[in-house]
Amino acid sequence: MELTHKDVNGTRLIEAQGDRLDAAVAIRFKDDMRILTGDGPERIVLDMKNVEFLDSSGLGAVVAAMKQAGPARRLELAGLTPTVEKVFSLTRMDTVFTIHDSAESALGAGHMQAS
């Protein structure tokens, strides 16, 4: 899975380009996220609009990315597809992450909480 990024108004926007975040790509995803979140703004938004499938390994990779970003940075999610949103809801991870409807709404929200 390829990750692209850009910094917008003090936020690092990372876009997941692949349609699956599963065991086959989880380790590379974590490594790439570590590189992309190691420096830069303290607010990070991961746009997952292209991700149609997320398994437990993928969920673990997203949680690991949040942890490795450290206490000085916070990872927010955007653009969850219905299938991926269901995984976050069933595992109650939707209570751990700030989740935005889209990257655009996340960037427009600044530091406000979104549903």
Contents of the next structure:
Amino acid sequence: MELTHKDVNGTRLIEAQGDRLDAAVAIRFKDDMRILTGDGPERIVLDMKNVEFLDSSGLGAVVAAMKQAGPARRLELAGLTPTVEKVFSLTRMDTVFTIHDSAESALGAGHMQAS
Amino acid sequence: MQYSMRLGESGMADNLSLSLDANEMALRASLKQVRDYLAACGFSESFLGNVEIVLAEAVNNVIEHAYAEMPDGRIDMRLERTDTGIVIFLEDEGVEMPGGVAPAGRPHDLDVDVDNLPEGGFGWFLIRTLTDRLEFSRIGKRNRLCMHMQANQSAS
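Now show the form predicted together with its partner chain, given that the preceding structure was the form predicted alone.
Now the full complex is given, and it begins with the chain already shown.
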């Protein structure tokens, strides 16, 4: 699961490139997220549009990524595909995260808050 | 024994049997086969997602717990079509489920500080939520988990 990133208008946009965030890659994902969220903008958006499947290990890794980003940074999510969204809603983790339809709308929302 | 095989309109066989090594990459490959089979049977994309979640959680539990000390374990997976959905059988030769019963899978309390949010323990909750009936049994040295899933289940 490769992660790419760019900073846009004060937001770090991280895009998950793999199609599965599961037990096979959860620990690696968490470690990579630690590196990408350790510096840079306070607002972080994880674009999950390419992730077609997420299991409870992957869900735990996303929660861990939010926790390790620390109180000074906030992790938001964007682009949840149907099965991923289902795992978030069934576990009610969709009430814990700010979730945007897409990276584009997430960046738009960030821009409006800033202005 | 009925040998009609109930080849539905899709012409697919009425069951799919797989045997896999107890590791995450073998699980990925098996889930793809299951998806392809269920799609060819004509089940909805939403149902495919539900089955994939249930199987991933159940098999991950076997890998991480039943076979924790046995990295070369095998898992037998069988899906049988019914008129309204599927029945899943999972068998392994690992350690018995603690207490001999499948966990209740209660939801977490998420009304906590961020630092105290749970990072695990969702698996059995997801399995229980997405299945209509579930039976665990220990037969000799084998664990057997049987799960019924209705295709028209409305769990979002």
